[in-house]
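Presented below, as structure tokens, is a lone chain in the form predicted alone.
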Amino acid sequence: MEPVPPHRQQALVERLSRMCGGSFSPGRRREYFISGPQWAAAYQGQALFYAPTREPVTYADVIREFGRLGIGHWTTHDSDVIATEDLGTDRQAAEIERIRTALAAHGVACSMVTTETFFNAAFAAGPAPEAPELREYVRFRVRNTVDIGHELGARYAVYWPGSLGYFVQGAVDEMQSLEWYAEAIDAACERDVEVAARKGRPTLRHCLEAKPFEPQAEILLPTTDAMLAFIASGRLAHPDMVGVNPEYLHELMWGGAPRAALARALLAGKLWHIDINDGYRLKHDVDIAVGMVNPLDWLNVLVLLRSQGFEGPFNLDFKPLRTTSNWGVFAVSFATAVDRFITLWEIAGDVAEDPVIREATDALKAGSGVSASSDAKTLFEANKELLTLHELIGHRLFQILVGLHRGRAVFD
């Protein structure tokens, strides 16, 4: 193949993208409660050992491109769009008005806001530090984010206490740190009740997001299960206002099964928001786009969510690859991430209607009909062939995922 000069490279990517096929229209994409984060689209490819590979983009750029692609919802950290020194000032109000104008111009809604309590040097000791003046600053930040959410029409607020922990044991009192963190969440909820009443709006749904590793050496609330225990601990003043925002990769990172974590959150009635991405077990937070690493696992997740009536929000919390250009972030990365999600969601619908899976599942639930009271051996012998259906169901899920359930020979 001849070298491809710079002025012909975008055309090549566009042609090969069309050859891939399978794209959904912007209107079709808007049918799903999918949101795109400002921070994901604005990610420049930098990391601990990585220099940036992309130029900065503004929230106006991101909102415009989301509207064009059919990503109907936008999410942001407070300091992604407002300078830290401007938070809570008249300059914040002016910026919020500009954001509202951009959202309206492109038919995009703000669905969720979140507070950055991990990057700024003020959070060196986390979002529940020993110094009372720093804890008051944390409370200011979360209360102010509630204000931003109501001004932008958001329905959700998310809190990621990624730096709630320590590097060395004994440096902090874990019980006290958790109490102080509860005070911060209480401050957000209490401000929400006040502002919602004043504006005649529903209160936000406040969601806690867990992560097992990074940036601290030991995280105090590392998993969704830990968050559920924290909500149920009796330490929160408004536990009914607080749920969880599991992130797929965060549950995968520690070796768990995201589907099982989501099931436990559903059982608790606390699954309110989900961050969707992909990656690898027992690795760092690579934030690869949904379905790129574990498509069969993702199919199973969506089968569960569809069966329980969960339809979003699904927040595209991933990092476009460092090898993707500024243009490619929207031309390829976000467009294909949304389309993979919709495709997997539709395949999950096929699973729900599949006669093989339905009959196998019904047979397992029906059992053998052999009653043997306390005779364990007889009960096992009566049901052991049925249990082989577990493996058959796994095979059938694979067939449906890759399209092999159609057109195969059936032997009587």
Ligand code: GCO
Second form
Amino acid sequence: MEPVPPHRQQALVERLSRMCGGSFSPGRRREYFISGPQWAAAYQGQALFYAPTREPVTYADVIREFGRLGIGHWTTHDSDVIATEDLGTDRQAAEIERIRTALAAHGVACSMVTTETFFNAAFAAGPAPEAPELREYVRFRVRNTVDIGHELGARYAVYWPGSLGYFVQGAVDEMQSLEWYAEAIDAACERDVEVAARKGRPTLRHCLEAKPFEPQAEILLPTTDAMLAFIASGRLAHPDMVGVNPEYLHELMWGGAPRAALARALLAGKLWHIDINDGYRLKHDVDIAVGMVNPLDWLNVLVLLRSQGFEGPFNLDFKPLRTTSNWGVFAVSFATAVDRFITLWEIAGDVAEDPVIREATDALKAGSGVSASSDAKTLFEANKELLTLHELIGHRLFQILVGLHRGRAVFD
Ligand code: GCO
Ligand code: MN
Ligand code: MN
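Go ahead and give the structure of the form predicted in complex with D-gluconic acid, now that the form predicted alone is out.
Let us now look at the entire complex, which starts with that chain.
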């Protein structure tokens, strides 16, 4: 093949994207409760061993591009859009006005706000540090995020405790830290009750997000299950206002089954928000876009969510690859991530309707009809052939994922 000079490269990517097909219109994309994070779009490709590969982008760029793509919701950290030193000041109020204008101009709604309590040097000792003045600063940040959320019309607030943990054992008192972290969440909820009443708005849904490792060596609340236990611990003043925001990859990172983790959150009535992405088990937080690594697992996750009536928000918390250009972040990363999600969501609908899966599932539940009370051997024999359906269901899910159920020709 001939070399592709720089000025022809975007056209090539565009032509090959069109050849991929399977993309949805912006209007269709807007029918789903999908949100795009400011920080994901603005991620410049940097990491500990990686220099940035992309130019900075502003929230105005991100909101405009989300609007154009049909990503109807936008999410942000407080400090993604307001300089840390401006938080809580008149300059914040002016910036919020500009953000509202940008959102309205592009038909995008702010669905969720989140507090950055990990990046700034003030959080060197995490979001529940020993010094009272640092904890007061954390409370200021979460209260202020609640204010921002109400100003921007959000319905959700997310908290990822980030560095709630330690590098060296014994330096941090786990019990005390967890109690202090509960105080920060209480401060957010209490502010919310006040502001919501003043503004005549519903209170926000406060969602805790866990990650098993990074950025601390050991994490105090590493999994969604740990978050559920924290919510139920009796330490929170408003446990009814607090739920979870599981991130697909974060459950995979500790070796868990994301679908089972989501099921446990659903059982507890606390699944309120999800970060959607992909990656590998027992590895670091690679934040690959949804469906690129584990499409079959994702299909099963969506089958569960659809069957339980969970319809979002689905927050695209991924990192566009470092090899993707600024232009490619919107033209390829976000566009294809949304389209893969919608495709998997629709295929999950096919699973629910599929006659093979339906009959197999019903048959398993009907059992053999043989009553053999405590005779284990007879009970086993009576169900033996029926249980073979488990493997057939697994095969059928594969067929549905690759479209074989729609009559794709078999290979001779
Ligand atoms: C991560 C986390 C974050 C959080 C965000 C919202 O992997 O870094 O998932 O992206 O979701 O801070 O609280
Ligand atoms: Mn996340
Ligand atoms: Mn992540």
